[in-house]
Amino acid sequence: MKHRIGLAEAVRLRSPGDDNIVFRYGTVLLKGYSFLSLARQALTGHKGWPVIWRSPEVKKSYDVIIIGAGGHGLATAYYLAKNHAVKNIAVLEKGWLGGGNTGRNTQVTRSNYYWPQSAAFFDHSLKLYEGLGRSLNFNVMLSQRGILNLAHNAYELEGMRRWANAIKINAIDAEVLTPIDIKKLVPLIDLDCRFPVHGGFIQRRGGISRHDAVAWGYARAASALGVDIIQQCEVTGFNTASGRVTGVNTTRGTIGADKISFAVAGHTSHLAKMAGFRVPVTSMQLQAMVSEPIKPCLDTVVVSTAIHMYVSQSDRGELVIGGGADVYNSYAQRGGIPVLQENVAALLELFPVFSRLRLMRQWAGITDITPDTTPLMGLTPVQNLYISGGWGTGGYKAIPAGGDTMAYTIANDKPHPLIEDFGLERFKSGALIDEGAASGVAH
């Protein structure tokens, strides 16, 4: 019995008395999931599951090495093997694998950007999200449950207005609402707050999904794919001859490759000076928390720019809460106090009913943001080094496209057409792609 998952084959194959489902990709095979199996490891404690990725030796030289084991260091080496049939690929991680801002996000995954260039980019990542699960065979727990972005004023609802119209002209799907859908749609929100709601617009197909699962999915099926995955493997300068990148220094000794490319979050511009040339990025704290859980009850995700912060629930009950970025420049993951109740003051002014909840953990990514809040993501000044990264707040929602699209570049020595207007070159030339109102608050 055959069945299509994403662009690859498989073939589902199942001997007698064995509870587990093996996928065939190509002349690998992927074990799978079914309920027997995991009833049968539930009642032995668990003990009883193959390790899901390898942890090979290091190799003395690759074709591709790639820098940053997060989503999208783990996508692109992903679509390299498996739709540009690049075999010979490492994965370098200087912590453990999904530790950066991968595992250090709010989970939003959504396409409703303003310019032409970012809508068509973001939303091949968000229709790649919707078939994601299948194409790894791994639940990435994409919940479509809708992007609702809060207008507080007259203008602002224009605005907004005007959004959804360059976003429906782009083919991505938008939806105008007045306050009494939006209170039909959240009933707990109070539409008479400090700052009333006047409407907003909502993007249905948005939603969230599971950030480790992401991660772990791309790492599952790159490693069966032959990709190596090297763990606690900080890399500490490039090999370059004759204005060509020809390896990398790591703290497990020195690894050859043909062509390199990064993707390090908010590590961008240490690992540009490494290289030797420069990135226009400014590197902050991004700071996220969680509140004890509750029964379900906010099945949306809800923005407000003006009051300053955007909220949803996990699956696990959870209010997952976010806002502006910390206004200092900052390598650290913890983030500052004043945010932290600038958010939570600023959920409580639009759920009132939140108030009794306790705040159970708090944590910061890195972002790090261009002067127009667009990716970098193409060929760097020196020969076959690539660049992923200035993604700022929108890293996670692109982890499925920017894999493609730097393989793309990486396998063609060539930007994606989807991404040629990302490159380092728009800030000599001027052709600045501002999107800084799309990244959902000010930051």
The other form holds:
Amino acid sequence: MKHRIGLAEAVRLRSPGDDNIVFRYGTVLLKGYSFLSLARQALTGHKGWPVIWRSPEVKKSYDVIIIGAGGHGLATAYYLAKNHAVKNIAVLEKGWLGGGNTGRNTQVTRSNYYWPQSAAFFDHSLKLYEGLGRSLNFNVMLSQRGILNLAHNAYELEGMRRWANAIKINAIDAEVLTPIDIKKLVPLIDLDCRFPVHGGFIQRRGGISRHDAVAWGYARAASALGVDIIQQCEVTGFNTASGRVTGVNTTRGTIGADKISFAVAGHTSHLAKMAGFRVPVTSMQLQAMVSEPIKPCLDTVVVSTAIHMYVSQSDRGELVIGGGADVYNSYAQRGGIPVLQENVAALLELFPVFSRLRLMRQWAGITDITPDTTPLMGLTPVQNLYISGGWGTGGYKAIPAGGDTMAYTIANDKPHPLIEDFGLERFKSGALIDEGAASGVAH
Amino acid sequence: MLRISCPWCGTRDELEFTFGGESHVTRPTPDASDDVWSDYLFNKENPKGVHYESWMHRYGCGRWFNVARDTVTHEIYAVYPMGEAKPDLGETDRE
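What about the form predicted in complex with the partner chain, after the form predicted on its own?
Starting with the chain above, the whole complex follows.
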């Protein structure tokens, strides 16, 4: 036994950060994932793996309730428990964990933003992603394969040079590429397509990871710290007393809370309305699709803002394809044929070689689009009620930083320094952070 | 694919139309407070259910009109001229 604990200690000491302490106690070799636990399970037919998060009964009240068990909600709960020693936390989810936009996005992580506030926030997120697998003891399959933005005319290339310079001034990596560089990096691309490729820029630290693993990893780590994750529990209203939240009504009864935060991508307006205030959000469908799996042929994320398409190849071999949103209000989660056709036509113009592939699946998530495409984070007009929304088409990449900064915001009842400019007040002061151009896909 | 009935040209595919967002938004008076102006400029109803919105038949007659459309089913309940009051659709709100 002594020898086993020694090994666990070794695993812990080898990992940067103190996060693995979560999995340290006694049973670490069963609970924590390691080569040793994998070998042991292999010997017993993989029948002994424990359930990775608890499904507890709902308590009467909590210190903090987080609405929405997607990436942002779960990460917020995890960092609240880990960094701010909040003991009594619940995450309420109307459907199943990670079943909203966390499970519908195209898994891109990047920090190639233009404005300093966004750059600082999203690079904090990318840095957390870089250590996330170790921190959570859960493989999130981060692959920093580079994210390449294409320019289809001289003026767009000029704009990208400026954009890349802004990124570098913000101490983030970016590199302008010539068409020859691009052809070397992505041999299958047709540079002389209808809108010829004049160049582009790449953020090499950008890439993809596995979205389900991010949700499951945070859920497991939060659960191990005592967070109650309650699925199939829909919030139907807020209870308030003299301008301050006191709890929520749910499909599983009334639950009291000192503080409440919501991260309900797509339904932000809906929750805000329940709480009695309005938000600058339009809900729109953003669709994505995957091809049948093929052998590895594309090891870069390729984005074209001008012709509205992005593509990467997943570890399963499927091409993951996305593009612009369906630009009218919708909560339908399916996506229309015109936008699907536009995405595919753009893909085939750049990669004629993919024309024989069949699409296997197509779906849509409901995204919160704000006027400046910058998120809504921080305090709300209701005391002790906090918002994390307006993530638009790019909330996935923000999950670790969103969780980290919202946990701080909830614990201290004031916005984390990284999100001070992301509050609702900016629509009164006029200090918008217009990231429309930098969001990768214009909408 | 939405099929929208332009009051002047008849039913066409959504590709011919441009979406104009929420209708019936009233411009405040110039002396209104920052709160009122901010609400007017940025905040949206964004309902899960019937949305009263404007569309323009860009690749047709080029005229604007209002549509009452369900944001969950995409069913169009009514098409009516700009400036006209919201039609009474009874109990259709999903919220």
